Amino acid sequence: MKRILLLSSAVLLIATLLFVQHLRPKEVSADSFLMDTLVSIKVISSDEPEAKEAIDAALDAMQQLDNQLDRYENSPNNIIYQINQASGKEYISLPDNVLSLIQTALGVSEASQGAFDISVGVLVDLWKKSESEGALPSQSELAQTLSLVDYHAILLGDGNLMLERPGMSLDLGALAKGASADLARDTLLTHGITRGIIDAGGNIVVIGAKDDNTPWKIGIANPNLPGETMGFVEVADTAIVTAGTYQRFYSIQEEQYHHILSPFSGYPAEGLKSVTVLAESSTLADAISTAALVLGPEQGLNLIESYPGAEAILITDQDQVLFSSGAKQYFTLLQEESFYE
């Protein structure tokens, strides 16, 4: 009987690590390759089953999004395209999320005074076209092009969108990815998930912290040597996006020039190497990261204060960091030996 009594104390010890170990929790992940993309989600749940079907959930809904703004693909789902091909035509209706997009986008159109603007399509065109045909744009082309170039003309009411001039094109390139995460997480936690991080080719959202005292630790790269970290922040509940110049460029001429191009010039926007912006929101913070590069070290770092809650570090053309106002408290810089404050 004792010998009974040790085998099923034994037994009930094995199930109680067993059961135990089950509860643990585990980080689940997967990976897909949108919006011309890597992007990666990470789950920390101790039900595996649930976060995998959490985690396709959220790339599906982010599969879905590209799908309607993407405005190369001519789809029956892709409003931006629908748009692009009825400027200066008619109105298209907007789905709420599209709707709610450019409502955003259209507000920090006018905080940054037009330093931000997704009626850019044509200009981006120009540059791919010159970096086809190997000579950078002429002055003619350019003034040509920044005609069509006006977040004024983008007509918006009811719901429904017209592009004012025969010509215009909106490209949402410059939030969509920080709308893709946001809707990720949003999808995350309707499947109740509590911890993870989401990354949209760099646009990074992170639910809750690492564990119950340790926050998220997000490296910030050298802009300089992108393959590098220069620093980094520790942060929870949070959406940390870069915008920078040394992530996609334009060959023309053994010549390479930056993607982010300045509404005001039709030029590469000058003064700043990155934007990381910290904010609730990683489609706010998609939007006023490239705005603030496109302003500049002292205009950037005022629209960045006129947002509440949102923080910056700003890396100058000369490598010095900056700061908003609350932002050191979350930044460590590693490489002092390259940038200062």
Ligand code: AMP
Contents of the next structure:
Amino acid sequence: MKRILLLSSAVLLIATLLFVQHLRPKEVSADSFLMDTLVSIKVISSDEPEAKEAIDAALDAMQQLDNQLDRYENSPNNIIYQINQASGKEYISLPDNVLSLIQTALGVSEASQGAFDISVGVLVDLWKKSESEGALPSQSELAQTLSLVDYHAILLGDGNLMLERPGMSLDLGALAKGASADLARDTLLTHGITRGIIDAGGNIVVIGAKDDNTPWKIGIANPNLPGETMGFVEVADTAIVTAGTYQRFYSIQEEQYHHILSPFSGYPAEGLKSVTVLAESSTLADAISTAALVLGPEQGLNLIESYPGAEAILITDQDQVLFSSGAKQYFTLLQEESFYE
Ligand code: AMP
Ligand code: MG
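Show the form predicted in complex with this ligand, please, the one above being the form predicted alone.
Full complex below, order starting with the chain above.
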């Protein structure tokens, strides 16, 4: 009798343990290659099937957004491709999500006096051509191209848009990954996810905190040694986006020219190596990090300060670390020496 009792309590104990184990939050993750970059999503949930479904839905939504925004891809849903084809000719009607993205972009163009300009498409193409031909763009090519980079000539009508001058070209690369990460967050939230992290090619959004007492810890790349971190931020429910001169290049005659271009000079922007922005919206963080990088240290910092709720850590060309007024509380710098190499 005693033995049976002992045995059944052991069975009960094991069953309880298995049940508790089942309820324990687990990490569920998936990766995908989207927007020319690696996207990864990790969620913490005690309902594994629900978590998998949520991640799949988020990746699907990101894929659809990518299909709308990739200006090189001629597909029926590709609104940016259609707008560029119709430049100087006709208005194209915009789905709400693209309209709202373009409104955000135009707002940042206004706030940065044109340093941020999604009509840089032709300038990006000029640098690509220069790279493939192995020669820097000439002054006349630059002047001709810059006459087609002007956000004032992005004509927004009632739910539709036309590029005023023939040859103009929209390129949403400066905020597309941010928008994609916001979309992934919204999709995960609708699927009941309360903790997770989305990394869309370095555009990070964290949902909730890592656990009840621990914020997410996100490393910030050392712009001098991009494979290594120079510090980290500790945050919950936030987007973290870095614009950096070390991220992409055009290689021309053994020199590297980075991918964030000044619409004023036509050349890669100077003055800052990287700008990391913390904000609720990843789209906005993506746009204003790129804008600040073009503006340089002083005006870049002013731009960030003009957005309530946004904070930033800026690394200048001289390796100075600058903080917006509320950024220090989130940020820890690892050894200074390692940052300077
Ligand atoms: P990001 O990587 O977010 O800093 O954005 C850089 C990308 O945005 C580039 O690869 C271009 O496609 C585009 N871009 C470059 N310069 C600018 C600019 N001044 N304003 C808006 N977009 C830009
Ligand atoms: Mg950006």
